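Coming up is one lone chain in structure tokens, specifically the form predicted on its own.
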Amino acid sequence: MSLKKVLSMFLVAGVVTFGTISCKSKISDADLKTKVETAVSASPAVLVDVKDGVVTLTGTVGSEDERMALESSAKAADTKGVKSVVNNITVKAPIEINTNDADLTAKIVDATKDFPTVKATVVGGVITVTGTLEQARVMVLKQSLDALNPKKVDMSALVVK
């Protein structure tokens, strides 16, 4: 054999072996965020974009407990594929329920003092509405009692006209 033909094998065959290393299947974008999505699908409330392997989590959850495993549950969501996790999620402070009823009875005195065809009580922290009320304005009291933080506001008493 010739030198030229030896020179030329091993001139192919690295170019060949060069090619295919270089080659190497990368994860696309769309991909990593569809293995990411499901990497963190328990928590609905965070969002994933995904862009040259770089993950972006938003959104909100109650600990930084949750924020904290949503990040490690990206990263390993394609160890290879995902260079790197931006955490924005934000940890939402939890709301205290107020369970008193005698401090709930006096607070909706005001919050229905614009509403003199309703009657609300109190019982076990849940805020009961009776009475009658035009549907326009059912929002606004609802969200009034609501501001309350009471347990639940029972409106299925309530006369909508």
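Positions refer to the first chain, counted from 1. In this text, all values refer to a predicted model and were calculated from it rather than measured experimentally. First, how it differs from the form predicted together with the partner chain.
- For the relative rotation of rigid parts between these two forms, the listed residue sitting on a hinge is Ile95 (options: Ile95, Asp65, Ala42, Val109).
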The other form holds:
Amino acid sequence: MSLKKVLSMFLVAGVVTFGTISCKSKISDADLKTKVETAVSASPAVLVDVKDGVVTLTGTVGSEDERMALESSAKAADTKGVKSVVNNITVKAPIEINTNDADLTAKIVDATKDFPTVKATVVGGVITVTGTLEQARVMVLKQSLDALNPKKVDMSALVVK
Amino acid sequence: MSLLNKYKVLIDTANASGISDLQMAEQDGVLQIRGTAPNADVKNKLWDIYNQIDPNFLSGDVVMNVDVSTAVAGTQARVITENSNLNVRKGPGTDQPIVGKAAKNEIITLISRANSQWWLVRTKDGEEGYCYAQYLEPIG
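Starting from the form predicted on its own, produce the coordinates for the form predicted together with the partner chain.
Below, the chain from earlier opens the complete complex, with every other chain and molecule after it.
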């Protein structure tokens, strides 16, 4: 084999290798998945799946804003590699909190009926408990009031016997 | 100390207890917990842990409303009053007339839930009326 032939073979091999690499500038699904996962890592409840450059996000978040922000982050993770984002994230219903004082006040009448030594008042969804109560019944009272979904139950002024 | 650290044991236990629709979030300095426990034992365990972390609930930095999933119409529940009998009323409210009584530890049947506070029940004597949900512990 002449030197010329060997050189030309190297040249051909080089071109082929180079050409393959440049065509392969397309990122693999696995690498893309890692990139997107890093981009959305602030929301651990969100799962990432990638197929042929199409990113699918699943999971639940607390708000629509967060849901849309995650979609943007996934796209921005690799603007060339990410073909599209399928956003299957669902928004969790917000936690129910009752701040209707009139409604809470009416319900407290029933909730504290068996606690005659205790007085409970409501301002802005916060239930404030005063009076005295035996130790054994404190949990039942707290359960009874928490079941009304108030913003807060303040029992710091309750005297526990 | 953040609430999530302070109540870590409670949060971890809640997460590991098979509570459906579990919701936990800190809002206005209060850790709000909602969910439906698979049985009364899980609910009681969570309350014991909460009471250990914050004795007598003096801090007021948690509102925990955990229901029990076995509390569904047609099932049975035990009366868990302190000592006294449980009033059975004509309607859902303490202003309603008393139509019967259920003894402590008596097993009654849940007919339907009037609202978050009141159950329509049938006692073992066949009396029907409304009882305060707090004093009924679902069996099973």
